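Shown here is one chain on its own, the form predicted alone, set out as structure tokens.
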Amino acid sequence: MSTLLKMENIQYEVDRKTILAIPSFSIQQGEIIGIMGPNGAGKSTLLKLLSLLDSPSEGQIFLKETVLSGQKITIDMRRKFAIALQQSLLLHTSVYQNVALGLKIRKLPKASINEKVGYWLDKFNISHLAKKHAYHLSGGEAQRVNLARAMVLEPEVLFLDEPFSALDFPTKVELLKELKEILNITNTTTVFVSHDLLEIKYLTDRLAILMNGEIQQVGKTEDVIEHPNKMTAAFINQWKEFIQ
């Protein structure tokens, strides 16, 4: 696979706090990685950097050879990316205009709006809520909405926030099984932040441990959980006896 998105020399600082410091990170085309650490280790802040929606102190941000750090981030930019928050987040309207929402604003024809909002909505098996009010959802049905909402505009890279962490364990399992499908029948490149090991043994290919505003272990999921190492051990082994 060859590097979609890259960070090199990464600072980030809040009052001459360092947040994150990273030398290097690099995503795979086609790939799903998993970011995990314990609370305050900066994994929603690195998630930010990499999707535009905040900027490094210092360091580059590649997507491709295209860098996309320290200067003005264009519209086109943006577009080549959705996220999808642990908050759906979702208007005062249906679930249709929820969805189609983010085409609207690229300007696509009523056509194919019509048929990329319908694609998603029965891939997500939201079909029946078309024309339901968002905030009568349950939190399920709310959270097939973000991620449909998400995909309609066939990111690049595909961010996931702890989507999952307010849903119940059988709506929690029944999504990530949809959305693991749904991710390797497209390819899309996923970065997905969790605090769930099982969640992340689940739907990833790579894991990045996050501790301390620095990347301690990444390398293929089932390789970290199995061989942690010095500076990751503690906090594997603790989520290994607490699933088993």
Contents of the next structure:
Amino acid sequence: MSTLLKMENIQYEVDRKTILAIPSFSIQQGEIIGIMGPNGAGKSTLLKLLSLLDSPSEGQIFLKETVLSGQKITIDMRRKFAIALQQSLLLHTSVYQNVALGLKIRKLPKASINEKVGYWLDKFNISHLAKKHAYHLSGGEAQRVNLARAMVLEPEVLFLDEPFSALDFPTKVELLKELKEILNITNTTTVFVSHDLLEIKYLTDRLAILMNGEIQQVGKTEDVIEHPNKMTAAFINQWKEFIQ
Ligand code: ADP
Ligand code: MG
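Moving from the form predicted alone, what structure would you give for the form predicted together with adenosine-5'-diphosphate (ADP)?
Zooming out: every chain and molecule, the one shown earlier first.
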């Protein structure tokens, strides 16, 4: 595996308070990496930095060999990434239009937009909702639209910030299964933020545990869960009681 995204000597400060301090962190091509940690650990901030939605106070981010921070970040760079958040934040228009919008902005030909949107609506089992207004969707349906809207962009990296945490358990399980299959087929490099070890265990290849703005452990997901270190044991064992 080769390194796709890399952070070095990252500091992120707000009002002189350090929110993140990450000497080194990298994401491999094609992997699904989980970022897990308690509320307020800095997971969403880390995701924003990696996806170029925000810039670090110090340090550098690389996509392969190209430095992404410390210079003007171009639209072309941002377009390599797609992001889906817990709140799907859909526009007040049809499901079809919500999924098509990103491609329209990229000025793709209409026939190509039609084909791609049709493909991803089908993949997420929402073709029948194409004409429905996004306002009238259930939570699970809205999250399917949210994921289709991200995947239709064919991103080099997909960023997911707790996309399932507002869903009921059966909906979450169904969507997790479908997403896993889609990510495996497309081989999409994915950064998956969650505070739920069940989701992490099911979906991810590697896992980074973030606590108080620092990565305390990173490794193969099963190894981190089986062998937490001194810093992560209390957090991980709390979860393990429930899933074993
Ligand atoms: P998580 O996603 O792990 O719950 P966040 O990345 O949202 O954590 O936040 C990490 C910490 O940084 C929290 O204490 C949060 O209050 C703080 N924080 C994040 N962004 C800002 C900001 N723009 N201004 C002030 N505080 C912030
Ligand atoms: Mg968060």
